[in-house]
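There is one chain below, alone, in structure tokens, taken in the form predicted alone.
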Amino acid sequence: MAAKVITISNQKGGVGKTTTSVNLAHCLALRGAQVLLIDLDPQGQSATKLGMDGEMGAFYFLTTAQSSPAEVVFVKQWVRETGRDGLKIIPGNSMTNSAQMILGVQERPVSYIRDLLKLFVRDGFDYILFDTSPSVGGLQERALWASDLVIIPTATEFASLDALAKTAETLRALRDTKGWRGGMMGILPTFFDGTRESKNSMDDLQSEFSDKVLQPIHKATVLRECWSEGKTIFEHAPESRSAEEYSALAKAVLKY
């Protein structure tokens, strides 16, 4: 399909997946791209970070057959404007977890979500981003398989490195056993604060993943403030270091 599909994933929570998904999506849109953000996390936080309500859009996207024109129209009705030029979202909520169970019962193939994206092939999107939940399950696996690129945010602390290794192993298994043709764009270190633990974690990442380690995102109060205001970093603090760092990530994406 024409749009490049990017999944933001890690099997550990609290590492900045949603913050990364929302800010990367908005920065790509600010640079002229047409972007669709699909929230596959049952917490529905992507919408919240954009000042919107969680909804059942992801549930219907995942469970509607799309075998008739009426079903296609129904699913597309859940694509919401965010109030930001070039950025749309399919919001999720707790029902996304029910969708995952349904897909499991129906034994949908690993290519299922990639096939669903054909719905948007003529809608002019340059990028489709998936924000995923930290839990391991069939939904996350299908989202990874659907992606052209995967970005793995990981907090620069020892406890996060084990989950990172497991996520990387999942990607290898998808490639080696299920024919995934995408690739890991990079590891995104988050919550970097210059402490010895952060620096040691960065050293470990660079030793293990070399040039796949992206420029880190520093721990910053402005990123927490964005949450309460329902704004991206480019709206709340466009001149901040955090905005510069997420701009750097967007530039790296645009090179692919």
Given for the second form:
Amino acid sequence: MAAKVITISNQKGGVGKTTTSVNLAHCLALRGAQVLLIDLDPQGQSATKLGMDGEMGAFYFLTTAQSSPAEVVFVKQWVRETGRDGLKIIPGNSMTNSAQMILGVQERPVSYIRDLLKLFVRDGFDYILFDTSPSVGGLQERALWASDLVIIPTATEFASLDALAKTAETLRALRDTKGWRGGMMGILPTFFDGTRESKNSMDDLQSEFSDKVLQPIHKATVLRECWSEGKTIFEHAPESRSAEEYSALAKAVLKY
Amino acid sequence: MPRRDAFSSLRQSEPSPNVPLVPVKKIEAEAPSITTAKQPLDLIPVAARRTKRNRDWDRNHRDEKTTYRGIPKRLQETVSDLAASLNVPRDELVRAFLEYSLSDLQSNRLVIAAYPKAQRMTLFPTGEASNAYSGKKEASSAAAWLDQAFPISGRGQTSAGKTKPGRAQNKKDRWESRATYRLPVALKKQVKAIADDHDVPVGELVLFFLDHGLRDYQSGELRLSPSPRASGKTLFLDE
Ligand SMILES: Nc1ncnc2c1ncn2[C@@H]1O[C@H](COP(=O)(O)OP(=O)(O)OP(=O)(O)O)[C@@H](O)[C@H]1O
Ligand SMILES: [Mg+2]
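Take the protein just shown as the form predicted alone and give its structure as the form predicted in complex with its partner chain.
After this comes the whole thing, all chains and molecules, with the earlier chain placed first.
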């Protein structure tokens, strides 16, 4: 089976991208998949949410040429064990920003990141997940282009819907002008609560995107607590509704 | 006050004219809208579920799947082991052997000589004395080789008296040793046509071809050079 590349993307900040990346990755691994999570966000929070430190892994992943066996070995040593079966991570840190500049990412072909992934072709990964930063740029674009599936977490509030439209726009442009062959798996409503704004936003989403709206993730304190504990929801509160909701997302991913 | 349209930016932009739109299902319960404005879903590339794609794949590739009867287990295992050692899918190797034998046939380096056996024809390689995969090495005559390798005609045989009880069971086992491969449809048809031409069962011909390919591979006559693309595992499937 070929590795599915999934990018979690939304140019708006704080909508639950990293929370989704980490919990989806862990849930897939718990279901027996081999998963590699790559943190392309200079905030490096994928690692910290797993109780690990941000590191220069993403920087080296992005900037090492892979032209010699020594370089390949070097990049691969940044693939870190997370202490969880089937889940590995290439952590990032603020140097990921420098990678963008050093590379002159905009000068690189749109396939740049997809090409880098060939490094892992024989490593048996079933899923490769990218967590991305809340911005638009060459790196995001190349991560999107590299992916088979894109999940867009969207907070259920008006301001987020506007950002969603922009992200959707990017996907369309990638397909129409850059020959991208992947697709949006779905919009993941997050921070869902009983408020009118939240419900209205859900209605807007559903009437526009129908079956591409995934089952929402409710606003929940347990998800917030996970971070300070350095645990995923499946470790911190496996019986919670949040755990159930992220399981449902993982199940949906398995259908693709 | 009505809610603002959150997706106005999506609706305003037009798709590039020469790119076909991905067809998407609309919610059925909804009344058909008469507005001509583009809906976001029409414009955003969406991923298709695997179940759906698999069905399509099955449909497109169903014809490639083919089962041949009378391919001895030992031969099947030899082929599988060789494929594993070459790091190629088994079916690729089977295909290579069949294509190799076909080209040898065309250049007359391989000759099919079919002999009448009971009610129908059978074949064995000219000059071949034993089949290494039949499980009985002592087979010394072509006829014995045939009996062991191709007991398929058992059903049509009326000379039941000649058959020892123990052998009947053996025959059944070998009759039952079927092999299923995925092969290009054109190749499949070509093999079937040749079998029909010579009036031999197609399984028998496939066995004959596989055996020929294996022998020539083992003697160094046939060289197989796996190309990287033949690997079963790839990150980048171009469907
Ligand atoms: N469903 C939720 N309910 C409550 N809190 C949540 C939920 N999802 C995420 N959070 C919390 O909200 C904050 C932002 O979430 P997260 O870091 O996942 O967003 P992000 O999109 O990755 O942010 P950024 O754009 O900065 O990378 C975190 O403190 C997280 O713990
Ligand atoms: Mg984040």
